[in-house]
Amino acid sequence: MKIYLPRDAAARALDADAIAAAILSEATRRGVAVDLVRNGSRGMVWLEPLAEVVTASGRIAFGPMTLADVPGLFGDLAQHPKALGLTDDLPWMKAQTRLTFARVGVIDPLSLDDYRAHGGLTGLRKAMSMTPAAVVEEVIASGLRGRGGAGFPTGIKWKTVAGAAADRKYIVCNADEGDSGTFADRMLMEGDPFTLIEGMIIAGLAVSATKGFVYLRSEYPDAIEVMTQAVHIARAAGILGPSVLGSGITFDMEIRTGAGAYVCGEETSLLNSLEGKRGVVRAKPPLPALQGFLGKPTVVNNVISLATIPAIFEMGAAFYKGFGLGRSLGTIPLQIAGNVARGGLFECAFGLTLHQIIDDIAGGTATGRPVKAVQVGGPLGAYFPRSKFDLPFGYEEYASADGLIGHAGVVVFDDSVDMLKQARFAMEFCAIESCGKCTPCRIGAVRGAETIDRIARGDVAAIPLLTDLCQTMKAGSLCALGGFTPYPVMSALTHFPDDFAPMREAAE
């Protein structure tokens, strides 16, 4: 009997370890041999812990599991109260286009045999048959853009590093996933770590880099553990080291842990931290692509960007480019969180509307109350009202609406939320998490919170001050933290004026 049960951090937080122990105990009591595989999450967080039992028909899902539900896994599965049917036939799964996350939740994350059996290393072998220049051109042709938030074309960044003259180059994976409502990086690393390793090797091959680093935040102990084990396994198997897959190509990598400062998600702050320095923003130029880690040309990509590379080479750039809209090509892992009935990770092509995402996929709010606002792009993203729910999910489309996709976190609020308080939170967040290097963050965020407090007390004269301050922060910040903080503040003020109106009326 074979049973899959996630060791994903979300599942573990919901008692998956206790469920796993109960399954093994029940099997021993019944004298049944059980192969219990701790896989990654399928992304249906509202159903975690989600157990899957392998049958002749396929893997049948059961969830959310409790200790009381365990004995039923050893009886008539059709009569189990938590039986959901074949996992792949569940509406959440069938509606997705899983390319980057194709193996997550399907395989044993630390089994190279499983990885190879599901297409792993196919992309690397194809890339190894090409010239470095051709590898770069394939990434450019795919249209892949940085999934960490900026949306910069990945292949162009690689081409810059490839063309730089240096005695050493580096690949740095930004796994400092600090945005609220985001968990795609964590899920990928915990559920399919070899995909990230394979993507980093291909990047190294493309730009002639021989060393890579994954910069992880300390708040992700499960991801740190899985990635560390995966690197050791890959090195022992000859996938990493002095001769990758016996090719003579050298590439090795390390896992580094940061202390969890939000600003270290910004690439130059990350590089400073990686070098053992204080995590503060570097002025640009020079760009990290030319003078990055230790002053050498460095590719800095997000987890999802790098983990998508193997799929692009396995299936071809033209295939990947066939998904999406406009300049937003391929798939995007939506991370749906907040007040929703069905929260989790949903990978799909660019182009869905917020109406489709929130109402159809997520099922509206968990409270049953009307959706009031959706924040897209983390704590620095704009708040969108229902009147904007027909906006297609794409980089340029959101930019034209004074928003950003960011890391594709989608956080939902019902009609009980106070948008003035949300605006203040954005300013306070920037003040706390700023590295303090530039004036817009160090001083502007503090004054911004104070100005919002004045509005809350009924000082209508403070509203134009807040608007001017936001424009100054947007124009003068050295990094995204100060530059994007105005987005949630101004969108709250613009789209939800009623939340500010009572204070105005009180002042009059």
Given for the second form:
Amino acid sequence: MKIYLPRDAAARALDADAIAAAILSEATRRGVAVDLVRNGSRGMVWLEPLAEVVTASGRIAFGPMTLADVPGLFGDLAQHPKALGLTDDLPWMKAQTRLTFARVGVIDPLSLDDYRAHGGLTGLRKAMSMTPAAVVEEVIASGLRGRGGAGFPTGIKWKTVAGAAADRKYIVCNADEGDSGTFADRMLMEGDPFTLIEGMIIAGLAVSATKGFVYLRSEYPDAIEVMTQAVHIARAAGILGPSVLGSGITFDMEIRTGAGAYVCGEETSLLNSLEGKRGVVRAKPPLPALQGFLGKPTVVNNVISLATIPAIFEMGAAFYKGFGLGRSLGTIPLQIAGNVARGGLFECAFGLTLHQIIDDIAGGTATGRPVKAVQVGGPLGAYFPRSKFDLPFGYEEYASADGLIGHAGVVVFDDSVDMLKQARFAMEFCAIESCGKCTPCRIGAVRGAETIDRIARGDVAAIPLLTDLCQTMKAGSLCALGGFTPYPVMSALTHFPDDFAPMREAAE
Amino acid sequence: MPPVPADLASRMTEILADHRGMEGSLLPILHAVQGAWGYVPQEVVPIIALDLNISRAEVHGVISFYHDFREEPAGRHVVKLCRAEACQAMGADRVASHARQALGIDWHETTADGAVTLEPVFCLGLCACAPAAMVDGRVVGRVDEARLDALLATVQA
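What would the structure be for the form predicted together with the partner chain, given that what you showed me was the form predicted on its own?
Whole complex next, starting from this chain.
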């Protein structure tokens, strides 16, 4: 009997380890041999812990599992109170286009055999049969843009690094996924770590880099554990090392742990941190592509960008490019979070509206109250009211609505949220996490929180002051922390003016 | 000031040897130091500075920049509560107030008996099962007041 139960951090946070132990002890009690695979999560977090039992007709899902539901897995499955049917037939799964996340939740994350059996290494072998220049051209042709949030074309960045002359070059994976509402990097690394390794090797051979780093945040102990083991396994199998798959090409990598600084998700700050320095932002130029880690040409890409590379080579750039809209091509793993009935990871082509994402896919709020605001793109993303829910999900589309898609996290709030409080939090967070290098961010965030406090006390004159301060921060900050904090603040002020109305407490 | 760990010199020799030749080794070294003693003792600063050929000020600057590095030991248990937006949307502020009241301490403080240190964290990647917490490195989801009380009972015992 084969049972899958995720080892994903979200499943473990919902007691998956206790369920796993109960499955094994129940099997022993009944004298049944059970092969328990701790897979990644299918992304249906509201159903976690989600157990899957392998049957002749496919994998049948059961969730959310409690200890009382465990014995039933050994009985008549059709009668099990938590039986959901075949996993692949569940509406959440059927409605997706899983390219980057094709294997996540399906395979044993640390089994290379399972990885190969599901198409793993096909992309790398294809890329190895091409010239480095053709590899770069293929990535450019796919239309892939940085999934970390900035949306810069990945292939163009690779081309810059490939064209730079240097004795050493590096591939740095930004796995410092600090934005609230985002967990795609974590799920990918915990559920299919070899995909990221494969993507980094392809990047290495495209730009002639022989060394890679994954800068992984310390808040993700499970991902650190899985990635570290995966690197050891890949090295032992000759996928990493002096001769990748016997090709003579060298590529090896290290997993590095961050130390709790949000700003290190910004690429230049990340590079300083990786070099063993304070995570202070660097001015650009020089671009990291030309002078990055230790001053050498460096590709800095997000986890999802790099993990999508193998799929692009496996299926072809033209296939990947066939999804999406406008200049937002391919698929995007949406992370639906906060106050939602059905939260989790949903990979689909660009272009869905917030109405589709929140009302149809997520089923509205968990509390059952009306949705008041949605923050898209993390703590530096804008808050949108229901009147903006027809906006299609794309880089340019969100930018033109004074927002950003960021890392594609969608955080839903019900009508109990106070938008002035959210605006103040954005400033407070920026003040806590500012690296201190530039004045608009370091001082502006502190003054911003104070100014919002004045507005809360009924000082109308402080509203134009806040607007002015946001202009200064947006135009004058070195990086996105100070530069984008105005997005949540100004969107809260613009779309929810009632929450900033003077003397609102006195009027109540 | 906490007492100087007795094994400081010998353990530091090992830690520095383990990281020799590594590119940008200061953060991995500091993580190893904190892993050994639970905090970064002041006494390691000149030892690391000498080994990496950087100034003591540079080492201190790195230690003080990052939230993770402690300059003194934490309580026997560390409870981290997520304060970020997705958790706020599910009542994290309320749960945090409850925690501070139940423990009688504020953020970054340790209970008088040395049992529990309470810290804020900004996102554990558990945003679809919010509010989230981390207790001694173990992640916990859907932390309402009742679940928090149960968690605190285990660490205060």
